[in-house]
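Starting off, we have a lone chain in the form predicted on its own, written out as structure tokens.
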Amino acid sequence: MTQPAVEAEIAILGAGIVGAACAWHLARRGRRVVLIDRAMPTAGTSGACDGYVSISSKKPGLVMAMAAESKRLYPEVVADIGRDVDYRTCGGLLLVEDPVTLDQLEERAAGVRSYGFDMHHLDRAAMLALEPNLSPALHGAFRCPGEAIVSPYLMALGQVARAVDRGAATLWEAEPTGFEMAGDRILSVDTSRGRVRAEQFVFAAGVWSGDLGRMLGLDLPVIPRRGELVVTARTPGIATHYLMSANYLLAKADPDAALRSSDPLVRIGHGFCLEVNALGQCIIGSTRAFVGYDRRTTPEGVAAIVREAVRRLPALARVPMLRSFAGLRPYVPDKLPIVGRSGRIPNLLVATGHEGDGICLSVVTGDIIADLATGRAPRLDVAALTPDRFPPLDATVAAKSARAA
């Protein structure tokens, strides 16, 4: 029989930027905690994102309550990870280009003010007074001056790393083959790199949850949703804001539009959206298409991207783009992530499916995994994301892949 690897209170399965903040906060309430990665730390997604810690791009709704108080633990999380994250307020424009969307978007700021942010309409003049490179024929702009950015790569590293420092252990490339199960409760994962026993497993394997609820019979249905961006030179001023367009927040509510219209734009579920990183580049998006794995970028995908932003931000046509890369969302149907105690296996929490809102939800869905794990009452209510609320797979799903004790 094989000899386990580790042994551990918490077992974390993923490594992304939400498994990351798991291990920190249950590491940081002296749990010990085993972190293992099919990979490395962001080979998946929180390696092939923007960094966008933001509220205004949140439906109101639980997910803007998880936002709002995730906003508010960055900065703590920050601090304590003690090195460079790049994480800073810059602001974030909602950029409207069809005064006919201007009542949906003064409700969504007024979501965004029920929870203590600030969110307001500037005209035309006021918004070219902030950001003089916009397109003039824009019509105005709503502002939230509380976003943020962080590197989703350095915020996720570093948490691994403040995790270590307080005795969490880790598990490189080591797939997981299959769960030792007693009754309805997990013993240990098996990996290729060895057995991990522990008294509680956190699945947060972003893309490939679905894998991992398979060998034990559940369905978390996370489905790729690629996104493409472009990254171009250093153009110090061209933006000091977040920039995002009002059918950013349409691709990504209403992916079934890409089916029902004849719009390129729309099929291919572009939205704008830019940001200045640190090194003052830019990374400009986005798309979001259902392709599988398949993490390559498209002509025509890029090609729109660049487009659109030099119709919204004309200055960008004098700046070269250096590369483009695509990563992939992890996508539930019903748009809600999935966050919480399975009530099928009780020694399982899920922290998956949080599609493009995974780096700003990450830090406030750690903290509610580390409440749930250490029997405290999270301080969000968030029944509503049980993975109890998918039907349970065929019981042979389970029989093929988890090996009863």
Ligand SMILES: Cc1cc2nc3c(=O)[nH]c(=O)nc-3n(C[C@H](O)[C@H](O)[C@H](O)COP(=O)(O)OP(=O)(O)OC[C@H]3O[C@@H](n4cnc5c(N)ncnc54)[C@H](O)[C@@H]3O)c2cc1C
The other form holds:
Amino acid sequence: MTQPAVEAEIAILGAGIVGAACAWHLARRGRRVVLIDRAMPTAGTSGACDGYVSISSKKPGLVMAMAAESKRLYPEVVADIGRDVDYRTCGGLLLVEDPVTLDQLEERAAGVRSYGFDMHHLDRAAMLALEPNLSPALHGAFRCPGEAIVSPYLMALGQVARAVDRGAATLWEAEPTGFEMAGDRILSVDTSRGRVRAEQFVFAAGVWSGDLGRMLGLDLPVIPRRGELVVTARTPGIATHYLMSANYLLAKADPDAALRSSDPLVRIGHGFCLEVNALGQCIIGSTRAFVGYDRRTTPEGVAAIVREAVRRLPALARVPMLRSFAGLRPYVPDKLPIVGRSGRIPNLLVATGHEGDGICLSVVTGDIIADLATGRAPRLDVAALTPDRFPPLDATVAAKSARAA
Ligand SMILES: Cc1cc2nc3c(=O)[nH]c(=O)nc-3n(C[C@H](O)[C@H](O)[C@H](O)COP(=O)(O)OP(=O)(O)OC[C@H]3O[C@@H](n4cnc5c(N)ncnc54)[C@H](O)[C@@H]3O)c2cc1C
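Next up, the form predicted in complex with the named molecule. The previous block was the form predicted on its own.
Below, the chain from earlier opens the complete complex, with every other chain and molecule after it.
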């Protein structure tokens, strides 16, 4: 019998921001954790994205409730990390570009307020008083002063480091190759760096979660949805809030719009958003497209991002663009993350599929997973997020990867 390289109470597979948050929460509760990544922390989407800790960009309901809980938890986690992760409560502005959308945005604001956060309408003059570089052609904005931004990779790395301080083990460049099972329970995972034995396992592999699921006959339908971003030279003060337009919400919520529309912006899933990072650079987004695992940016996407940003923030026309990059949002067709314990493999927990919200939702997801792993009732009812909502894969698919003990 192969000797395990590592033994732990809980093995987490995937060290993006979601796996890192699970590790932080579990280690803080005194659990012996091993965090495994087939590459290294932030090699995936958490190293190629923006960092809005936004409530107003979520649809009212469970996901907005999770965002509100995450926002409440964030300062405590940031304080515990004890190193700078560029977390700042800058407030968010949802721009009104067409007065027809006012009612819809007011409804969104009412949703945010129902979770205990302020969100109110600003007319054009009030918006320009707060953000004088915005275009006077805009019709105003909705302001959510409690929203924040963070550096996604510093936040993920900080949680990993803090979990390690509390005794967590790590295994990088460890590709899982198979699972040793006893009945319906996982005993251990074999990796390219040895066997890891644990009492419970957490799958948190972002857009690659489906690969892990397939090894056990589980369908975890996480599809990569590429998003492109542009980074400018330093221009501190060009905006103090993070900015987002209503068409961003549309592009996020309605993937089929890209197929139906003849508008080139809708076809590439464009939605304007902008944050000024701690260096004073603007990170401007974004697009949404299903192009498999292709992480290249496109001339069409970058041109649209820059042009549409200058339209809303004309002062950007004089700011040099430094670079562009793209990341893969973990999209689930029913538009809900997958968070919960598997009914089919009872010592498996799944934490994935957060699409464009994983930076914000990671903290509450880690808290929920830690509660489930330690037998406590989670702070929110996440039954709707269960991995069991997808039927199992054909048994022959599983048999190829998992070996009976
Ligand atoms: C352009 C863009 C902008 C975004 N902006 C925001 C935002 O402002 N706010 C927000 O909340 N969210 C945002 N998101 C979404 C957010 O980035 C993601 O939801 C989040 O990063 C997903 O984190 P994760 O830990 O699930 O996945 P990842 O960060 O991809 O981590 C998965 C990890 O698993 C590892 N892995 C893969 N396969 C295996 C395996 N078989 N075994 C072990 N490890 C494996 C990978 O190497 C990787 O390190 C944005 C995304 C994009 C693309």
